[in-house]
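This document opens with one chain alone, in structure tokens, the form predicted on its own.
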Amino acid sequence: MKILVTGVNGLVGNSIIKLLFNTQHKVFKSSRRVEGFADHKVDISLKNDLDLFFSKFDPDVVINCAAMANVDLCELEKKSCDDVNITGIRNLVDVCARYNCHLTHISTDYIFDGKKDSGIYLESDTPSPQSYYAKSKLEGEKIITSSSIKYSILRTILVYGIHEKLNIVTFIKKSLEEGRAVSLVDDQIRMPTYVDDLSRACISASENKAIGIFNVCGSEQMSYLEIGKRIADHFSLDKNLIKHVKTKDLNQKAERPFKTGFDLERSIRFLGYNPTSFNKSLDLMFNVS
């Protein structure tokens, strides 16, 4: 297949193109600018960029990794958030409809309010977004699901892996290694997702043209505080540097759901999804044999 991957310089985009490297697919690596891993300029917020690319290359699948995902920044820069997370999706849907192209899109657990006792959500549960970011991602989903295109929407949770920009795991490990204290909450609970697991699910959904919404995350539900302690234990780092705080202490601009997780049965059945354990992912990330 001819696969356009947008947002290739981000964590997920990086991982997807690495996993696609030795396949038979023709892969087009794009970003807002031709830099880093990108060899094509495709800014999804600009309809003309998509029109020019599709008219020249006519891809079979788009895997959309482009998003404005800084939750607090989205509260402050709503137009920028809308440009990518809403207008960008509308542009993708329009061009995919005209060229009969399958769209694989990444969404988020933040579309839920986290007030369900178990924190475990099904694909069919009713969303209740609390932040502007979450509302924009849900609106993007609605644009896709109300269209006539073939699509896969993969909802995911707290993605981590090796990348030039720090994420929850690399930030904690680096801070502890350098002897710097980290403040971690015990009242936000997630099922963190190893990036290569999410990427494999995106590729599977694209290759099989899987239709609908799929939950993709790790198999272990834990607080941010527990994530930090697990990392410290795994790498024999100083747990005394981990400061126990509450969400209210952080003064974050955007509201977060307190407890989220996903039922993975649908993804296991239709995508062959098999999440890596948290400890195993740490070994894979840092080449521990």
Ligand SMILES: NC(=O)c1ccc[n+]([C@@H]2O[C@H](COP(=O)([O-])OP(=O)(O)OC[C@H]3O[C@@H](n4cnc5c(N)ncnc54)[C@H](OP(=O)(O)O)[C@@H]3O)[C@@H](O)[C@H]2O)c1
The other form holds:
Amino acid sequence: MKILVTGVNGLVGNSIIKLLFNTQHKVFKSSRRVEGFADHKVDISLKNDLDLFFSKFDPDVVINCAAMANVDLCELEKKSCDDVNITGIRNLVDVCARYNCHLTHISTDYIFDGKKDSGIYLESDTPSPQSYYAKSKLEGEKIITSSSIKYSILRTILVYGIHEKLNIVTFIKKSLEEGRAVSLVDDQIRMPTYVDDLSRACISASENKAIGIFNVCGSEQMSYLEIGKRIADHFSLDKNLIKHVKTKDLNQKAERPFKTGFDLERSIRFLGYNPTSFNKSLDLMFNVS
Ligand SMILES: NC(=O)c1ccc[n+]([C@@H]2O[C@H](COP(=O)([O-])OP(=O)(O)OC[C@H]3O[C@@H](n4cnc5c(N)ncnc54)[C@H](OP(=O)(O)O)[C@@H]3O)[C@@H](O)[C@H]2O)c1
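Form predicted in complex with the ligand structure, per the form predicted on its own context:
Zooming out: every chain and molecule, the one shown earlier first.
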């Protein structure tokens, strides 16, 4: 297949192009500028960029990893957030409809308010987004689901992996290794997702042209505090550097859901999804045999 991957310099996009390397697919690596891993300029907020690319290469699938994914920044820069997370999706849907192209898109647990007791959401649960980012991501989903195109939407949670930009796992490990204190909340609970697991699910959804919404996350539910303790234990780092705080102490711009997690049955069944355990993913990331 001819696969266009957008946002390839980001955490997820980068993992996807690495996993697609040396496969039989023809992969087009794009971002809003030709830089880093991107060979093609495709700014999804610009209709013209998509038109030009599609008229030249006519891809079978787009895996959309382009997004404004910084939750607090979206609260401050609403127009930029809309441009990517809403207008960008409208542009993708429009061009996919005209070229009969499958769209694989990534969404978020933040579309839920996290008030469900178990914190375990089904694909069919009713969204209740709290932040501007979450609202924009839900709007993006709605543009796709109400269109006539063939699509897979993979919702995911707190993604981590090896990437030049720090994420929850690399940030905690680096801080503890350098003897710096980290403040972690015990009142936000997630099912953290190893990026390569998500990427494999995106590739499977694209290859099989799986239709609908799929939950994709790790298999273990834990607070940020627990994530920190698990990392410290795993790499024998100093747990005393972990400061236990509450969400209200952080003064974050955007509201976060309290407790999220996903029922994974549908992605296990239709995408062959098989999440890596948290400890195993730490070994894989840092080459521990
Ligand atoms: N990371 C998580 O914990 C998490 C959790 C749930 C859902 N998600 C979803 O997963 C997807 C991927 O997120 P991520 O963590 O990989 O984000 P990321 O690391 O911030 O990567 C996003 C990439 O998109 C690029 N981009 C931004 N605007 C663009 C545009 N207009 N056109 C083309 N490219 C553009 C960015 O380019 P620049 O490098 O130039 O900024 C960046 O490289 C997003 O849809 C996000 O909402 C992520």
